[in-house]
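Encoded as structure tokens, the following chain is the form predicted alone, with no partner shown.
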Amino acid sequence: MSDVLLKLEGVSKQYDTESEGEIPRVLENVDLEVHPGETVGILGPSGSGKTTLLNIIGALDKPTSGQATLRGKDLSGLNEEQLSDLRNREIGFIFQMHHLLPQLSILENVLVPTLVHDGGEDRSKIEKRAKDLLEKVGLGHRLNYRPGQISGGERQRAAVVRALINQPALLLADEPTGALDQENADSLFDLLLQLNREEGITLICVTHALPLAEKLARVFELRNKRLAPSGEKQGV
């Protein structure tokens, strides 16, 4: 794994407000590298900045401050309409909540991701592709259901499948078992690592459960404004 896929180099950020005082510092420092193939957690209370990294590295963001690159491309430095193809082609996200859209089927919802490419490619390898990973997570036998027709649980699982479908180099999640029962959750964090075996992506997840954390191969802590390997103790 010599390759770096991400990198964030003194990566700080900080709000505007209109309040008078000093402006609120969420991030501080910020180093980060992060290789292909590799699984990251990313540990910390509640209001410690743990989604707003993650939105800098899904490029949702820009630091204040530092250096943020996905395969050596500086974040800072792309506009608007490069941020978004970079976002549809080399991130998938998974969220708390699933937002599926509740008209669409569960393989149309899948296929969404898709429709803003440029064309030229071969629409029925793309549905095919759909339909294979509904298959590997179960759902092969709910494609045609629309998610208020299926379980939270499922639901989830296609919306994995959906970050997926473009075969992205890096899946960020984003707290994705916090709205799932224990049984669930455990399902559907088992389900995000044999992805990353299977699929050889790149899972960076921000969760609040110990348990679940742990079975990434580095786990991280953000407190203090600061990331150090969980366990580490870090400075004021």
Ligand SMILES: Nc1ncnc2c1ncn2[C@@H]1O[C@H](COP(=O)(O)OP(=O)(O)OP(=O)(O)O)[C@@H](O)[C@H]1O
Given for the second form:
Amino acid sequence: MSDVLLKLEGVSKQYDTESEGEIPRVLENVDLEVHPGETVGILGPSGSGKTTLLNIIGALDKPTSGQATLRGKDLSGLNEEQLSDLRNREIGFIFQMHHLLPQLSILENVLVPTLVHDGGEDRSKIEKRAKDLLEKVGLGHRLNYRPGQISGGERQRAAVVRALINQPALLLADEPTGALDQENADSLFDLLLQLNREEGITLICVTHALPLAEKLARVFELRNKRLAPSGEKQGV
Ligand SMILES: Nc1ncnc2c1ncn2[C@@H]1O[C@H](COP(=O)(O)OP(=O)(O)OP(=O)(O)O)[C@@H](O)[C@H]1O
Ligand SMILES: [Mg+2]
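Other form of same protein, the form predicted in complex with this ligand, not the form predicted alone:
All chains and molecules follow, beginning with the one already shown.
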């Protein structure tokens, strides 16, 4: 029990829409168990529900039915304040788009998630971690640049550092390499794997790129609203 980080049990999702008629389900009876330090890949065609699933795992959205638990804590039992605290401290997000704030420097962007803490922490320590991580991803010379002044690959690396700044147990990455060329995609992906090895961060990564997914320990595929181990041939 204690060594399960994330557990999904019978998770289904149906969005409320204004449209008439039957509302289709996006996810149906999804089960998943992830242990600390694991790397998990999620594949699936566009519109298959990958972002929906990641949002539920990251407590940004709730399942219509079923249960999502993090370290045995049922996420649907938490109020908004508890949820945002959990998102801030336990989970790092790398979104499909980087969402860096254009008017802030790279260093300031990376420090945004640390600003909601209720004080007490040593700011200089936090800033040192930010600088060390930016150094580690090759952005040590870009601290005072704005997002518009660096390349797409560099922006994604900055987004990785921002996701890691609060030392989350779980890193959720939604197509982190989608907007990058092959070389930048490979190096960003290697960075995520390195962080998994060196910091023990559990990684759940949505990707379209099969060669990248194959570097992850376990790979699942979302198809027909269900999650199944990838590569499992139907009817064999
Ligand atoms: N807020 C919403 N309200 C209603 N329907 C939604 C909402 N968000 C997503 N959907 C629908 O749910 C389905 C799954 O969307 P989702 O974004 O999870 O797919 P995805 O697998 O991440 O796709 P992509 O690879 O293109 O990012 C889509 O048909 C989408 O239109
Ligand atoms: Mg998506």
